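The chain below stands alone and is given as structure tokens, in the form predicted alone.
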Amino acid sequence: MKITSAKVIVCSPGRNFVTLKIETDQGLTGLGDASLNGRELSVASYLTDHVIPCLIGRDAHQIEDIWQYLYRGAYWRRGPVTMSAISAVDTALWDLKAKAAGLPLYQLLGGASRNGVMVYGHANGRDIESTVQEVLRYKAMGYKAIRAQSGVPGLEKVYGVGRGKMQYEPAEIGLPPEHDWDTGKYLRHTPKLFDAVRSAVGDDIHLLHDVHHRLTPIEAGRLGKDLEPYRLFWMEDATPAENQEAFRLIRQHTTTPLAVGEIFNTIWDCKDLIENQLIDYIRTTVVHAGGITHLRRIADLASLYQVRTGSHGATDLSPVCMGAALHFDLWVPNFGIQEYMRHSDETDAVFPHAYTFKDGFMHPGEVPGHGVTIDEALAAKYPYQRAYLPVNRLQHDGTLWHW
């Protein structure tokens, strides 16, 4: 099955997102997700200046040594750009095998590991009170895991509290916005969040919480002490990561289940943190880390140390990205959760897709391949925006802090 050709198409319903398609001699495509947030047109690039011309004439069955070919031969390796355009690559190559063997995705890598995928959605709230409102409607909506962010009193704007209910998009039109911080005011104020909405839900609803990298290693191991009482599913991004050492201060100070790599891009990133048990959840996504080609070997090491995964899932992402990543999710042995936060209808429109949810879980589909299609025409009449994320500055000094 010889790769014919292959294009990249960048949309914009709702969000900015940047796709692949491969073609191939046998008349079957395939897709992969390349959206990189605020740096789309860089993946784009990549892709059609450098990868594209290097596929022309491949043997599209020969995943591994494409990725391979793309990673060992493009000498500078690593970094968000570089996998995420392996990734797309990547992506597209199993749909092309599934659809090939006439099965959906999962069944190629493996068989089902469990009947669905427990996924968790995003309840927010300006404050405490109407977050408990939001944890309430997910747990009517059949959510059993539900993360809950609050806006901080004194705060303008909060991390996870957006603009609408289900669709959360941090994103914005433009330059980026200049957001305030204060980590005195979020200290004194989650574990406040957390008390309500333990006292609202009961017992039976994983709760969980994302700090996005906001806190220092000791900041952090103090709020997870200050939430164990809560019984947290997880704290997400307590730390920056690059110093991967700074988990080991968080443990030492809580037994809070910590949460992080949304970011990162290789197996590399997280080695040390699997190998030395410095986190329960390794949140590495498809299209960020390598595709599935490589996300299976980040899920089979931290499988030797009883790290499960939880894939980021958020909507810049886009459904082809959800597709393949509940295909995995759904046969990986160490799954943990998978993070669902829905897309637009826009978005929805222009990327047909296999998955549903219900009752907390999703499933990808029984279509061949990973059940994600994109309506092209459709796809261009919603042209690229540029839009970037905020930055953070403290609020006493203005010193620009992590978002």
Contents of the next structure:
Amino acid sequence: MKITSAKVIVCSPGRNFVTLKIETDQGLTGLGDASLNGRELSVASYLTDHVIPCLIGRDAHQIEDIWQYLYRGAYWRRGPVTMSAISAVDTALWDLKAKAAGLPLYQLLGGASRNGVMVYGHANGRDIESTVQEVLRYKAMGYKAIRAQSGVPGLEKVYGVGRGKMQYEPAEIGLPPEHDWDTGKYLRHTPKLFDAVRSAVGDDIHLLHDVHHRLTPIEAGRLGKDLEPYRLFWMEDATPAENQEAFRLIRQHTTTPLAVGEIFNTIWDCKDLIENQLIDYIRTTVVHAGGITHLRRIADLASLYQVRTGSHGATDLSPVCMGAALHFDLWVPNFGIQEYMRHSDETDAVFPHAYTFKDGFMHPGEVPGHGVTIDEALAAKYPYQRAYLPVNRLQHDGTLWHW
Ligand code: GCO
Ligand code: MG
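Moving from the form predicted alone, what structure would you give for the form predicted in complex with D-gluconic acid?
Below: every chain and molecule of the assembly, starting with the one above.
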């Protein structure tokens, strides 16, 4: 099965997405997600200018060799732009191989290890009361696991508190908006939030929280300790992870489970975290961590240390990534949970898909491939719009902080 052509489709049905479409001499096409929030055009250019010319004429079945060719062969390794591009190629090739076999992708990985994929949804509110109401609304929709984020008194905007009801979308059209941050206010508020949420929702629902890289290791240790009575499923991105050793300090202070990895793009970003058992969940995902081929390697390393998967699944990852991730999740032995932030109706219309949600679980469907397609004519009606994630500054003196 020879690759005859490939192209990049950039569209913005409510937000920007980059999609790679590969065509073969057998008439089959494969799709891969290459979306990188706020840096979309760099990945599009990397693919169009540097990757696609090297793909033409290759055997689409040689997924591993093409992966190594694009990773080792580039000489320059890793990084989100490169790895998102490699991910898109890898996802499209797995889609093609599964279509050629006439099987849903999870069957090629080794078949289903479970009946469905437990997902967590996002409940967020401006204050504790409205967040509690949102958590109850998600519970009523059937979710077994819910992430809770709330506005913090004295801060104008806080990560996780969205505009829409079902879609949290932090990127804004234009240049990066600026948010303010105060660690003390956040640390005083968050245990109160979970006290209220846990007593309203009962013991049977898994609760999650995203710190979004804002704390130092010792502050994260303190928050983890303060949240222990509420039995969180995980505390996410408690501190920036460039220094993997930083997590040792958090671990020494709390039994709240730790999740990290949505901005990682290779196994090297999480190797020490996993081998030293400093985390409980690894959040690397298909689109940013080298596709199915590389994610499988990360999950296998993690399985040696009882670290489970918890793939990133925000709305800035397209339905193509979501579909591929669900096939991966259905198979991967050390599955933990999958994030599921629903896409807007416009996005869903551009990317028809086979995956479904029922009672807190998702299933990728039985369509050959990963089960997600693109309506190119509709996509063309939504041209790219420049948009950026916010930046954060400390409230008391304006120092640029982690967003
Ligand atoms: C999450 C993430 C997202 C990111 C977003 C950035 O846990 O879902 O933290 O909300 O902020 O994906 O592009
Ligand atoms: Mg996160």
